[in-house]
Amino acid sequence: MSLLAFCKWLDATAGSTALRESLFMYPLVESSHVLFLMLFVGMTVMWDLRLLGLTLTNVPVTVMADRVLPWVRAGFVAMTVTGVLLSYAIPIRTYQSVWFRAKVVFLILAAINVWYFHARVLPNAANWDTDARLPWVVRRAGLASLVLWAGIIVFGRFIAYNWFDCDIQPQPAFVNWFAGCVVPPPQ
């Protein structure tokens, strides 16, 4: 079974539909993802700005990442839960779209941003942890977040426009090759 032929049997899933074409539902978790994507993105702005030696220097890393990283893992397994809620009820459009499969190359590369930061380059916090410049791997690593993460808010947020969706023919051949768009030939 092909990707696309999943989406087509979850988006016929009634539980799909259901949160789909509610009238409440819908909104609610689309507006709990942008209240939870809040949650995360402030306080890992809050962290990546520290890493970077702009704000809270005189602040140890160690003691930042006891107070500041529980709340960014909190937001993200909420952020997460709802954000697969919301492909849920649209998974066609979804996989089809662009912009989502470019906000997830960027996951991707965020999650091994942290991945690479938490297993290498934190281990090692007892060298730097009250340095106000902090090394340039550490600072890389909050400047790489910042950037991948906004990326990532773009990308979501442009999920919701049809600039590029595989009903509007023609496109660029690009761009239907990217979004995975099934486009009969021309007769």
Second form
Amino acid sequence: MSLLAFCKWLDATAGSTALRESLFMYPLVESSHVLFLMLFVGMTVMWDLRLLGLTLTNVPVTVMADRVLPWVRAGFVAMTVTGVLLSYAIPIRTYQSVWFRAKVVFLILAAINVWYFHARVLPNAANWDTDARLPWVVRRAGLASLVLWAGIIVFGRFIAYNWFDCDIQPQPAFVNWFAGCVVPPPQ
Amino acid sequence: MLLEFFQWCETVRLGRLVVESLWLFPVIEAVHLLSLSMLGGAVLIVDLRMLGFGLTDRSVAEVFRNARPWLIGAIVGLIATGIPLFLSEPIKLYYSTSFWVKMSGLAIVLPFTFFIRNPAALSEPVRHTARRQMLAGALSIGLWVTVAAAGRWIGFS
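Cool, the form predicted alone is there; where's the form predicted together with the partner chain?
Below: every chain and molecule of the assembly, starting with the one above.
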């Protein structure tokens, strides 16, 4: 089964239809997604700014990791739960949205950044833990995170707009390719 | 009287510029959201500390002093983007309950933040301070969440 076929199947399920058509549940889930942004991205930004040496420079990075990252993780769980529900309510259009796809690409890059930092950079924290100005490999991770999450917020917000929707044709060939639109050949 | 002011707002060039552009409103809205995230971090790191979570081995005052420039920056960013968003649809907002809830919330949370919560964060740790800071932190979170939720809800009406 292709992903598009899977989304079509999902779209027809009772749960997806109910959430999509509900008067209050959908706006409530969407608002929660925005509010948890304050927790998740907010705490992520404070962590990134510490890595960049722009705030809380007296706090060792390992202390930040112990005390701040649990809030980031809790926020991430809430963002994922509400985000999955939002896609579940509108699966086909979301799957064929250029903004959603750009968001997924950036999410994967952000995940790689997190994995690299925790696997290769943080284990050496003893060498620079209390420095106000951290090594470039550490600052780079903070900068990458800031740029990636900013992009993810902008792309996420733009999913709501239909500029590049598949049912609005003609679109540039790149858009139809990137969005995976199924366009009938011109007569 | 108030409606007349909102009608005048609708004639402001900046607002017309936003309405006439396909991209301007979404882009400004996105920057509004980016600023909201910054606000969330700068507010929560201090409020959580006042509630006894997060950076508990640092004083509330130290965490607050570090977060303050980012709090100010976030509020400036939110207002700078909020004004053109408002000017693009003032009449719709005049009749929106969510908008008035948001503005009332702002009228409370801004003075609260600068005259009660921030001074509480800087106060010397003596008797009763911790309880006062706890209350300030809880109120701060509650008020900002109300403002943000009402702001999001404007879009649903």
